[in-house]
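We begin with a single chain expressed as structure tokens, specifically the form predicted alone.
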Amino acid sequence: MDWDKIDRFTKSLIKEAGHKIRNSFFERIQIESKSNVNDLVTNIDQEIEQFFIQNIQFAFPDHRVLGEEGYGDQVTTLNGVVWIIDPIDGTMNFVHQKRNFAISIGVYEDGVGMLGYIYDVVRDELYAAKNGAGAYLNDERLPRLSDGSIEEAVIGVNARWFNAKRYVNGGKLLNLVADCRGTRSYGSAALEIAYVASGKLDAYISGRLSPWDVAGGVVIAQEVGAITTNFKGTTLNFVQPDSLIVSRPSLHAFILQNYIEVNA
């Protein structure tokens, strides 16, 4: 597999897609709800996913595509080459703020993350990684993550999880607020993983994310030494929703042990 060729191809698609999204700021956007009133989708999400899928299927007809908006393949395993795509991660931010959203793409071969991309469209910042070759922000290589303490850590976490009952003990997670330096919520899982990889956050926690939210970011984070697992401390599921903790190496086990309690 010529991963350098696929890398160049993907970066060119991402930049073109980003241009299309920025142009959409001047158009009337059609907004719909999916699973609930806060789960938004726009015509731009749908058009960008179709743009990616059409180009990928033309260039690599034997590859499969798992996309958030459902225009790709029915993917139940990661056998072969699978592209996992979120055309706009942070659609609510896209609708309300026109910032703090990203294109997220992960390319996996037989379950192994080979390429990962997170593109902050508005800031024109492309986080990209190739398995075994490091991670980059635009053309600058990201350094390996150093260790850190919980007292000095800034943690990415959505406040909704402090009141959670279904997936995780929100009360125990609330103790994290008292012990860490601060918390942040940006409304885009992809960007928050990218911020961990680039040292802007020390950890990011979520009780439930879909594969397209995390697939690209996990490749990037692992290339700088971040630890990525679900709340059970096991490998993430990239074909079904799963929990996520991604952090500096020294914080991962400490957060799992002291603040995460999975509900049965």
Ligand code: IPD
The other form holds:
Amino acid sequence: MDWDKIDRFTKSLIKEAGHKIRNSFFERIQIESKSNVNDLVTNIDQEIEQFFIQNIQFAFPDHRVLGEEGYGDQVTTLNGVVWIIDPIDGTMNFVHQKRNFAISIGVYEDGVGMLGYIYDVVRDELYAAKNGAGAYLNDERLPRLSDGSIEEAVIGVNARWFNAKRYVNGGKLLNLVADCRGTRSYGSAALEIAYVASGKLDAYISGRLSPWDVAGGVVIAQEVGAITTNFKGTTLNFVQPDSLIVSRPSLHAFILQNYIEVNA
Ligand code: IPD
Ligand code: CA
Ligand code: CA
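And the form predicted in complex with the ligand, for comparison with the form predicted alone?
First the chain shown before, then all remaining chains and molecules of the complex.
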């Protein structure tokens, strides 16, 4: 497999998709809800996913694609080469703010993350990684993450997870809020993982994410030495929804042991 060629191909598709999304700011877009009234999808999410899938299928007919909006394949295993795509991660931000959203793509071979991309369309910032070759923000190589303390940590977490009725113990998570330096919630899991990989956040925590929210980010995070698991401390399988904690190396076990308790 010529991963350098696939990397160049993907970057060029991502840049073209970014143009399309920025152009959509000047059009009237159609907004609908999916699983609930706050779960938004637009015609742009759908068109961008179709743009990626058509191009990938044409160039690599034996690869499979798992896309959020359902235009790809039914993927239940990661055998062979599988592309995992979120055309717009942070659709609510796309609709309400026209910023703070990203294209997220992970390319896996037999379950191993080979390529990862998170493209902040409005800032024109591309986070990209190739397995074993490091991670970059545009042309700049991202340094490996050092350890850090909880007292100095800025942590990405959504306030929804503090609700005691959810499956994670909200009270314990509130202790994390009290102990860390500060919390942030950007509304795009992909961007928040990219922020951990590039040192803007020290950890990011979410109780439930889909494969396309995390697949690109995990490849980037691993290349800088971030630790990525679910709340049970086990690796993600990228075909089912799961919780996520991604952080600087030393913080991971500390947060997991002291602040995360999964309700029975
Ligand atoms: C959502 C965003 C958000 C996260 C949600 C995701 P979408 O993705 O990543 O930050 O909290 O769980 O569903 O729907 O905008 O692609
Ligand atoms: Ca998403
Ligand atoms: Ca999406």
